[in-house]
Amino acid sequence: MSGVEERNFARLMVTPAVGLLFLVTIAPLLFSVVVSFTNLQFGSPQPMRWNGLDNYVNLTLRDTRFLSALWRTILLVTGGVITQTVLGFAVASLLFRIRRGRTVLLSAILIPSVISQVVAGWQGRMIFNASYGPLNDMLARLGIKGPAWLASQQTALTAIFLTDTWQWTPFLALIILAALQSLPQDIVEAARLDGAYGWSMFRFVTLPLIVPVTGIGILLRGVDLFKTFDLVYILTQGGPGNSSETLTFFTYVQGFKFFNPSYASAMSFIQLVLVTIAAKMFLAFIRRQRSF
């Protein structure tokens, strides 16, 4: 079989997979792009027509509910990534120093990360229940009156943040532990001979070496937090009011409750652009750190 025949045969073999990918992924994506530039709304007597950038202009300049959801999502992503990274590093550092029983401890710590977000959400509903939840019970024993976590505009988003932190901190701890275990010992020993200990060892040796691996974990968690939906749906339904509504939940409301797919599609592509830009900036930062 000649080289041209081999290439043609290879193309023939991958054609069904490419066709299936186009049907289930690319075609719906292209359809959503087209819909985002129309006024399509299910149940409306008006025929579908092209309205250009109206949906995007309304979202970015006039829709205060969208802008509020964007701000809450940014807060959730920023707070979640920072908190989970710090706690994950603390847990990983402790596990790194443990020689016996590390596997058992790691298996127990990872339990929250291997359960589904639906299960985590229902556990959160029980923990943060104002009447019989264990959290408010412990606070009451300390003489502190616990708030109505899921029914208060001041604490609803905090409950989502705490639930997500409880579930996914072990994931980052596992990644950071793997990075610590892969540190080149010759570099570490050379730094110690040069007098690097404590903060100087962490700042100039450990941190630059674990940044590439840890950065990937941070990126995955940031993207996952940006599209948080399950916990919002189960814990608060975006309430009370809209106080815990994230971008993905607001997109769901527009598309599946208000039957407004054109507006929901425009929101989806704005989120896609924001995530892509943020991910590229973060990866560029990681590459600069590796070059130092």
Given for the second form:
Amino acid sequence: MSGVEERNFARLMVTPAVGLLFLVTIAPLLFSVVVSFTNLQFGSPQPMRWNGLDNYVNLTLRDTRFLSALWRTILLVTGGVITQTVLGFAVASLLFRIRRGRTVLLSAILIPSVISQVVAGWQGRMIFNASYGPLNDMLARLGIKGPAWLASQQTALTAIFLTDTWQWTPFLALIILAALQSLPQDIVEAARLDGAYGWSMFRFVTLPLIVPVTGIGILLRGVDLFKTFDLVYILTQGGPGNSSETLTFFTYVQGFKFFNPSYASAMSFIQLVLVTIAAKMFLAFIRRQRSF
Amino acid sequence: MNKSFKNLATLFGAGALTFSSASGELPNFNNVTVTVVGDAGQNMESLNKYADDFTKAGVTIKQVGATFTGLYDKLKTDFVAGSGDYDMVIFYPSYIGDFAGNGYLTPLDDLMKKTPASIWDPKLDEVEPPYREIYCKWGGKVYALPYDGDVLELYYRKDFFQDPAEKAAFQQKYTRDLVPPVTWKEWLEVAEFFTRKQGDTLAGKKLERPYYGVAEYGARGFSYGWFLCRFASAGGVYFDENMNPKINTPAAVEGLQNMVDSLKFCPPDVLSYGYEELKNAFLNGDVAMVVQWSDVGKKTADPQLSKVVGKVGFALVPGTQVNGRVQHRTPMPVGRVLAVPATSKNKEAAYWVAKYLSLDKSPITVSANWSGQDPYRISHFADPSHYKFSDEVSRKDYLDATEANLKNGFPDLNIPGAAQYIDALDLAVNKALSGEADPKAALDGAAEDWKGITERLGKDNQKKFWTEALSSYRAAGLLQ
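One more: the block was the form predicted alone; return the form predicted in complex with the partner chain.
Now the full complex is given, and it begins with the chain already shown.
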């Protein structure tokens, strides 16, 4: 078989897979791009027509509900990633120092991360119940009057944040622990000989070495937090009012409650662009840290 | 080949059906599977309870559950995609305009007329008019059979209302008798009266925890129903005849303000109260009054579920003083009807299952505390023997109150786009309850949203649907 024939044969072999991929991924994606520039609404007697950038202009300049949801999502992502990274590092450092029983302890700590978000949400509902929940009961024993977590505009988003943090901190702890365990011991030893301890060891040796692995974990968490839906659905349905409505929840409302696919598609693409930009910026930051 | 075989089987099935009907037994559909979708839990429980009957009729039921608030999304997605996954759907009748109007449902008139009548006639003539006219019909045709006669009802702790010390204290403070509130103004007074701090006394007992006068449905999803109680009794209707929203009139704003004021006398986390939490607050004995769906009345009498057995009174949902007399309008949020999708592959069997649940087994279902179904037929009220209450007085009071609320029933909006209109209204109510906006601003916002929804769906079309809805309200005797 000649080189050309071999290449053609290879192309033939991958064609079904590429075709399938096109049908189930690329085609729907292209369709939703097209739809986002129309006025398509299921159940509307109005014919579908080209809308240009109307949906995008409305969303970014006029739709205050969308902009508030965007702001809330940014808060949730930023707060969640920072908190979970710091706590994850603390947990990983403790586990790193433990010699015996580490695997058992790690398995136990990881339980929240392996249960489904829906289950975590229902647990959250019980934990944050203002009248019967264990959290407010514990606070009351300390003499603190706990808030109505899920029923207050001030705390509903916090309850979502806390549930997510409870569930996903172990995941980051696991990633950071793996990074700590793979630190090249010769570099650590050399740094010690040069007098690096405590903060200087962490800042100039440990941190740059664990950044590549930890960064991936943070990136995954950030993207995941940006897509937070299940917890909002189970814990608050976006309420009270729309004080805990995130971007994905609002997109769901537009797409599957209002059956307004054109608007929901436009929202999805704005989110895609935002996540891509944020991810690019974060990866650039990681690269800078690594070359420090 | 396969299709021919199916046709042959259907033919044999029809023959068997005729034979079995004549013998007065269940029909025989020759082993068909009917896939039923609805909101999971107590509202699909009857499919399990009567499974043996369906099996005897040659019908295997396959259940698909959705969440209480996610049912519309699940159904509409299936209908829009035309996947034909379901043979029978249980849904909230506010969506009938959307579903029937868009051709997603099978008209049932022809199936209803088939013989023998004992198998096919759902006896709609003895269904209470609001359910029959508004919730089952669209454009003059029957698209659904009633399954759950949801209507709200006022529940109160009659032991406290009859307590001599409490009566005297109330008389002294408000210079009138302590009776269940007749108006929403009185609701606030009674709510205030019964709200007590930990350590206070209530009906001669020292309270170990705070006690609350009332609770409301505060969570997103159906909080609008508790606003409608106030709005409708003040004479509110959703739109004027030109499709202009009427949900932000001064009377509507006053109604929402009343609901906001009521929060002072509610448990602190009431804004997270959905059906379960609101029900449990009352059944656990934590509040003196609630407005809840009529199925909760049956649950108050079940010692497994309730700590207040025999202590509950039932009454009309409060009203509003209009032109010198108190007008009551009790919302009928949710409710459930049974319908056959246009894409169903087993329409006859699916229709029969619907009819069997809607008529034959309904006296048992609506009176049982394992179900979420409430009475909707005149016969359900005429024969109270199925209802299990601790005493005759409670049983009679419950049925009288349920029927009285039903006779003053105010329907959910049921034109196409109802899910969007209702969601916008619910959000506005929730914003006002949470303090995010004052009642006027919240309702003005909802009215603007409603205008936008109407424009998107086509104003002329929506106006036509609304005119049709108004005539069905009139046919049901709810409007002059």
